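Taking the form predicted on its own, here's one chain by itself in structure tokens.
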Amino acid sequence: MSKEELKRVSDTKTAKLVKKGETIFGEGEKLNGVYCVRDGVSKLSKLSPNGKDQIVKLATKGALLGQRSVITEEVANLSAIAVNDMQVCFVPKDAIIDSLNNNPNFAVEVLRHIAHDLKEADDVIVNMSQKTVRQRIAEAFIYLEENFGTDRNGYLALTLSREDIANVVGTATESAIRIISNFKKLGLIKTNGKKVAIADRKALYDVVKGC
């Protein structure tokens, strides 16, 4: 985009704060415009037909969400749900589709974002294929690490409940409080209530690997 086309698409966006547990759009909503993460974490999640939400993806800084139907005028296939305390840019669909219909340059930069989504998804269904769910648990707990750092104490960021760490990889909570408990009783990681810290990398990428 030129200078002035940023300048006109900025000049519509609104700011958001969004706090944490917060739905940002929920699936089957029709979106009006795109929201842009300018700090925090969102989940972006599918409910099943059983009623159980599925974790597709985790949005952080500099992340869109809505694109995909503001484009194609559909109603949203996921929800987003704010990780953590959240600050948002909402620009209106108007502008986005304007953009699109006036700049090729633009248009081919959209699509290629969408297609970079589409391989993540590919991946994922071949994660889930593949891979048994403690591999997957340990798997998320080494992606978190990699992508969202760790405190000063070591602990993980970025903090999931039993819950969502389960919807991330696909089993019932049940399940993955038991993989975590084995995994902290074998010292892969160690737990301060709902804080985790990798204790032992290697084995834990030995896991992963089905070592």
Contents of the next structure:
2 protein chains.
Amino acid sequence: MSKEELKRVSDTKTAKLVKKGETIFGEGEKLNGVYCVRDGVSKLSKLSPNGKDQIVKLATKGALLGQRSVITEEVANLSAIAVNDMQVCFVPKDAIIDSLNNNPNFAVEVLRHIAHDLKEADDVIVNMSQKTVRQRIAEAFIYLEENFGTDRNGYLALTLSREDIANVVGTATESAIRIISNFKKLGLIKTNGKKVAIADRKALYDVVKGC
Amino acid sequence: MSKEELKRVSDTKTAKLVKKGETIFGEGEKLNGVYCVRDGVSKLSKLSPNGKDQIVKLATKGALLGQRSVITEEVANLSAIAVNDMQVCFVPKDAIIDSLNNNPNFAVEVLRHIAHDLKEADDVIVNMSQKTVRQRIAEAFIYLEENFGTDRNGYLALTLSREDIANVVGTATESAIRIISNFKKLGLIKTNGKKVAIADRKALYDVVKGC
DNA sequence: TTAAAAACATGATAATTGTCAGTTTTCCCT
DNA sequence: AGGGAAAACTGACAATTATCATGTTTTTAA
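For comparison with the form predicted on its own, provide the form predicted together with the DNA.
What follows is the entire complex, opening with the chain shown before.
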């Protein structure tokens, strides 16, 4: 099965609706397939021993959830939870494993994809350890705009709770709130309820760079 | 070419000596092959915009350096620098690409390997963002013991400079030194020059867990 | 619609970590 | 072996971030 075939297979499946806040799979769960995101956004997070969730990445349309665990035949390392209403479809493990073993193109495509994910993860490690919370929050807004876009009024298309933002950048919710308020006060962003719009992109970049 | 064949090919190559401190390849460099570690340890690091190096991982015997970049045909994302004297051999890019395209087993083996690296990277992200510097340093010593072992006197077989330890856990060198001194004072470790031995494993685990 | 729950917000304070400015020790090199 | 450089160390202080306490607003669900 090639990637295209896999896509075709998944396209024939009726997508399942996953409501905001629902868990697709949990950390430590044995997966018997991969979930393909048709619509909506999922957070992939891990509970750290101190009881806080760290969001490792956000997955959107086209992403495959649980792919890594199925490949290594391990239990899920992360939880996948819907950030908003989602449509996902399920591709059973056997179909994946079969394709991997029988279709070199498929294996190489998946390999390239995972290799790219690994690069991104390495970059996140550097960001997490070398940037301040303030820099990371500024970067998070830029990331959200670049990857999920904005609505017609300029607000980030993906609205995260303050707690989720804190869990993305790895800080306390209160700290995130304070910094967001401060960005607003400085005119770097504007807010409408929990919706956020970037108001001064250049100044926000300066924060990321530590100016 | 199967993994075994690749191993055979690389075995026929005369390993090149890389001295402690020498660079195998630098961030941003175009790689025309992969370096296989025969002996010694390499640090894989990335310079963050603030001018500090973050060590993303340590690679030892059997590891392939630059593998990820060759697969995605991108420029190197990390620098590889010898932590002690090393022996490495070089496998040209073409051999890798050929095998990937023609031998499904090889592609799947590499895929599994990279998938495992990705899991580890995700775990590092969680550690970096949710643990204190103190916890991370305690964890680093345990990691070093588990992965590189000890000499006959119980000292960690891999000796890192204080600066390298700081760069592994993502903190200032002075902070690392202070915490290491404190561990010594509390009897969690003993030191002999820059060599470190774990003296109270249980207490060190308690530090990691935040007790 | 309204009560309860969750999310947001802010202040006060403590804890952690970074920075700067030195001194001492160790390591190398010729 | 001796001189110079790098690494290790220490103190004082500043900056960042976490924690706790509490009040307000928004969301959710019966």
